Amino acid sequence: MQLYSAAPSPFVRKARVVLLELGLSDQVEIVEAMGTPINSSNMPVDQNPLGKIPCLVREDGPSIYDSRVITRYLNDKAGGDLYPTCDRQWETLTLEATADGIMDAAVLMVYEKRVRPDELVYMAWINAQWEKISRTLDAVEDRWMDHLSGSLDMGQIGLGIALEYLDFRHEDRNWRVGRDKLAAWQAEFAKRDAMQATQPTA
């Protein structure tokens, strides 16, 4: 299999962390692909017509894409338990979607400055994305700590990656302020071997 990848992408990192956690890394070749929403010339458009990564090229079927599809596929392939089948599954899926929403908003903030000409950058848009992130982190601090203290699942992986992406791209906004429980959880989660091995780079 081949995984189209870019080191800065939090969505790619989800797939790479899952590969490590499930012991599948030796079955997947990492193929570098970089692009932006307005330049997909170096993206896997033949495998994913949307021109987005991650994209997983399989030997036993068509390529699959969207990080949640890929991680679910890898979990099933390995017989893993990152997506529990008990009542906890709905919490796991919701927390993963929450983490992806944080990543979406954080990436949009980056693109607003990176892709638009300086005179067209809309700060109200950037600040609105951060408000979404901030509101969501408050909700996680208030409602999700019991889940985060449970056994490893895809919701935890997604959130751990989302928080480190905030450090990577938006360190100046300091998401930890007023969220001591979440900050303590993240500091411990970041010690996992799979997280250490997939640190984002510019």
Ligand SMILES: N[C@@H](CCC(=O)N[C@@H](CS)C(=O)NCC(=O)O)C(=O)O
Second form
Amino acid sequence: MQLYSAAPSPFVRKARVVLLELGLSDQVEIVEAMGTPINSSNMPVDQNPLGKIPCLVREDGPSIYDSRVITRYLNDKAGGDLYPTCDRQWETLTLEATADGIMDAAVLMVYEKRVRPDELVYMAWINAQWEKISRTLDAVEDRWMDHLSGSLDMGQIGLGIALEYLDFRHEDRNWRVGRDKLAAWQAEFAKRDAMQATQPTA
Ligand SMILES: N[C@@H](CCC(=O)N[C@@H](CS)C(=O)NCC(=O)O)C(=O)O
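Having looked at the form predicted alone, could you now put up the form predicted together with the named molecule?
The complete assembly is shown below, putting the previous chain first.
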């Protein structure tokens, strides 16, 4: 299999962490891809017409994309338990969606500054994206700590990656302030071998 990847991408990192956690890394070749919403030239557009990464090229079927589809496919392939089927199922899926939403907003903030011409950068829009992130982090601090203390699942992996992406791209926003429980959880989670091995680089 081939995984179209870029080192800074939090969505790609989800797939890479799952490969490591499930012991599947040697079955996948990492293929570098880079692009933005207005320049897909170096993206796997034949494999994913949306021109986004991650995208997984499989030997046993068509390419698959969207990080959530890839991680679920890898989990099935390895017989893993990152998507529990018990009563934690819906919580896990919702937490993964929550983490993806944080990443979506955080990546859009980067694109707004990096991709748009300076005179078209709309600060109110950037700040509104941060407001979504901030509100979501408060909700996680208030309501999700119990789930985060449970056994490893895809919601936790997504959230750990989303939080480190905030450090990587939006350090000046200081997401830890007022969120001591979440900050403590993240500090521990970041020590996992799979997290250490996949830290984002520019
Ligand atoms: N929902 C997608 C989001 C993937 C995504 O936005 N990836 C970014 C890189 S971090 C990308 O490919 N951007 C290029 C573009 O938007 O055209 C997923 O979970 O895989």
